Every structure is written in structure tokens, then in C-alpha cells.
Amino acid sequence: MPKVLSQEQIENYKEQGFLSPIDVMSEDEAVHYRQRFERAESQYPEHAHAEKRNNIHLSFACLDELVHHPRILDVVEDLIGANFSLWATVMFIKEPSTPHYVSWHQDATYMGMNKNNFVTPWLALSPSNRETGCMSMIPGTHRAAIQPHDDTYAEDNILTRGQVVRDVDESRAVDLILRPGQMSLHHAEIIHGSQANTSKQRRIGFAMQSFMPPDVHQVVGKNCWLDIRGENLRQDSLSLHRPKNDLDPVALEGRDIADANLADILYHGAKTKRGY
């Protein structure tokens, strides 16, 4: 029996490739987490600047708490089962009135996994709407194959390669409007993107990218995992450690390994690398 979701919600996720919005916490609680993150960001900028926002949960205790939030994990369990690990996280921040955007793409394209049956929760720590540059999904596109992506390296594109799927029918796009404390969840193969933040406030979204069952493993780089729930046996796997506090040295050592590994995987076969 599902822990949080209704059977209808589960079927909608399977059919559409995403689910939104899901309440995780109150807006006040989300503001509290945002404040904790922004204090840490200000105090330790070398661990959270625009070119170092992957695997940030291994640096800051407040983000470690979020990747272990019981309601998030219960929803993930409803979608992919009781055994899963976390591959990585990304803090997606769009500063006020900036041109940065995310092109139409599929997450699984460059992630190097043997299977793509995994899910990404995206938690809003600030309002995520059309003005601030919310995510948009093309429903049902996860049920087709991975589409060809062009590496554009466009200056304002937040993605590593500026990768883009061409000829997307944008008339079908669904905007995922979230208040602080709500999350969306999406399948690894759904086509999605987001526009620039034209507002006067930061748009802060914390992507847990992604929670994966034990039959999913890395085939391009090293297997580096933070085990979350149940049994997650993988061969030749490096187990990452939760930070006991901000900048826990053991967790930071794991972050350095995971960051370098993730960069190698995301840029596998690429002609060019850039800082993020």
C-alpha cells in the first residue's frame, strides 16, 4: 500500500512522467531551510558558488536533512520501491533578472546509467513560477527513447553542455508552479526545461538527482552512492557519508571524489568542458 501517494497519482506519474505539486513542508519551514542554506552559502562561498553546486548535500547539514526528509523519501518509495540510493544533488539557483535558462533536455542522456528507471524530486525553497523561471515538462515524452541532443554550450544555458533536444512541441508544455515547501518529481527520460528569472527575487530549487533502485548502476564512471533506504548492493561501489555538520571532512572528501567523477561522466565524449 502506498505511504503518501494515491494510486491515481502513481498512475499519473507513470503516464505523464512527472508529478506536481506535492506538499513536503510548510512555507515557513521551507523559508527556514532557505535561510540556513544562504547562511552557509555566505559563510563558505567556495563550497556553494555558481560553479560548485553539484553534490552540495555532502557539504551542508541542512541539505543533508532535506535528502533524508521522511515525506520526500516516502513519496520516492511509492514510485520506485523500498530500496534506493542517492546519486547526486544539484542546487539550481537563478539570480533575479538574469538571462540563465535550461534548454529542453532529458536528464538521463549523459548520466551514464545502465537503466533509466529513476526519479528526481525538485524541492522549491523559493517561489517557482513563470516569472521566476519554473520548470516545464512535455508530458509522456519519457515513454519514447532518448532523443538526439545537440551540445550548444550556449552562454546563458545552465546545463553543462548546453544540450538541447530540437523540434519540441512547446504547445504541450506544462508549467510546474511550486510554492516554497512543495516539490515536483520527474522521470529521468522526460523532456523538460525552464526559462529565465525575470523577477526581482532569487529562484532556488534543490534537485535530488536522482534516487535510484539497486538495479541501476553506473557504466561510464565510478559508482559513488549515498545509500538511503533498504538494501542497495552494488559491486565496486564507493559509499558516501552523511555530513555530521557543515564541512564535515569525511563527507567533503567524498564530495571531491563524487564531483570529479560526475564531471567526467557528464562530459564523456565531449570536445569541450566548462566550469559547471
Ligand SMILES: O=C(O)CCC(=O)C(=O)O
Second form
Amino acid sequence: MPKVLSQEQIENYKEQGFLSPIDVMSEDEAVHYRQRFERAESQYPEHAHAEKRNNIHLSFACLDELVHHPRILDVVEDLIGANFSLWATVMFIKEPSTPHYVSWHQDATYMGMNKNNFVTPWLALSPSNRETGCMSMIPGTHRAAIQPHDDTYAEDNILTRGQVVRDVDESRAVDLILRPGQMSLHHAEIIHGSQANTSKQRRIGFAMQSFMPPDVHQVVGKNCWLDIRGENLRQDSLSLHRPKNDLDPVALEGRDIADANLADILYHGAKTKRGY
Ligand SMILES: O=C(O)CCC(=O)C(=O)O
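Output the form predicted in complex with the named molecule next; the form predicted on its own has already been displayed.
Next comes the full complex, this chain leading.
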């Protein structure tokens, strides 16, 4: 029996490869989280910037709360079952009137897992729409194999390698419009991307990338995990500790290791490595 989603929503996710919008919290509550995050960001800028955007939930308590938000976890459970761990997070911020974009890609391409039945919730902490540069999905593309990606390293492309799938039928793209406090969820293999932020406000999206069931294992490189729901999930690898407060030294130590491991995975075999 699903906890939050209807059977129809679950079927839609399986069919389309994404689900959106899902209400997580009120707009007021989201503004509150945004304020807490932006306070921490300006107080500790060395822990949160464009090149220090991965695993940020290990630095700041407000983001740790979000990756444990019961409503998000209940929706994840409806999609992938009751046992899962968190692989990483990415804070995707597009500053006002900036050219940064995300090219068409499939997340799983460089994540190095044995199978790709996992899911990424993307929580909006600001309005996410065409003007601010929301994500767009190509429905059903998660059901085909991983497509060839060209690593462009294009300057304004905020993906690690600037990787892109060519010849995408953009006429089929669906924009995921979210108010603060809503999330979308997407499958590891769906083709998606996002355009530049042409508005006068920040676009802040917190990607919990990704929640994975216990039968998903790292086969390229090694990673650390934060166990989220279920028991004895990841005995074969380093488990991370939750921050008790901002910049909790034990959690931070885990972040340093997790960030380094993640970079080794995402740039495995690459000729060039960027700072994010
Ligand atoms: O935030 C964006 O615009 C893109 C995020 C993305 O590609 C992802 O979460 O997988």
C-alpha cells in the first residue's frame, strides 16, 4: 500500500520516468529553509559555492533535515521500496541573469552503478519555471539504454563534463514548473536538462542524487553512503554520519572523503577534470 502516491502516479513514473509536481511543504516553510541555507552559505562560503556544491547536506543541518524529510522519504519509498540509502546531493544554484545551463543528459551515465533503478528528488527552494531555468524532461527516455554522451566541457554548462546527448527531440520536452516547497522526482536514465536563468532572482534546486535500494552497488570507484531507511543497508562501504549542527567535524570529515570519491567516479577516464 503506497504511503503518499496514488497507483496512477506510480504507474506514470514508471511510464514517463519522472513525477512532478509533488507538494512537500508550504511555500512559507520552503522560504524558511531557503533563509537558513542562505545564512549558512554566507557565513561559511568555503563550504557552499559553485565548486563546492556536492554532498552539502553533510555541512549544514538544514539540508540534513531535508534529506530526512518524512514526506520526501515516503514518496521515495512508494517508488523504490522501504530500504534505501543516499548516494550524494548536489545544490544546483543558477544566479540571476546568468548563462549557465544543463545540457541533455542521463544521470546514470557516469555514476558507475551496477543497475540504474534509482530516483532523484529535486526540491525547489525558489520558483523554478521557464524564466528561472527549470528542468525539462523527455518522457519515456529512461526506457531506452544509456545514449552516447559527448563531453564538451562547454564553459557555461554546469554538468561536470558538459556531457550532452545529441539529436534529442526537444519538441517532446516537458518543463517541470515548481513553486518553492514542491519537488520533482526523476529516474536515473531519463534524458533531461535545463536552460539559463534569465530572471532577476536566484534559482535554487536541491537534488538528492540519488536514493538507491540495497541491490544497487558501486562498480566504478568507491562511494560513501548515508543510510536513510531500512536496516544494515551498506555494510560493505563507508557509512556517513549526520551533522548534529552546521560544520559538525565528524560529518565534515565524511564530506571531504565523499567529495573526493565522487569526483573520482564522475571523472573516471576523463581527460579533463573541473572543480565541480
Ligand atoms: O538543476 C538543474 O537545472 C539540473 C539538475 C539535474 O540535472 C539533476 O538534478 O539531475
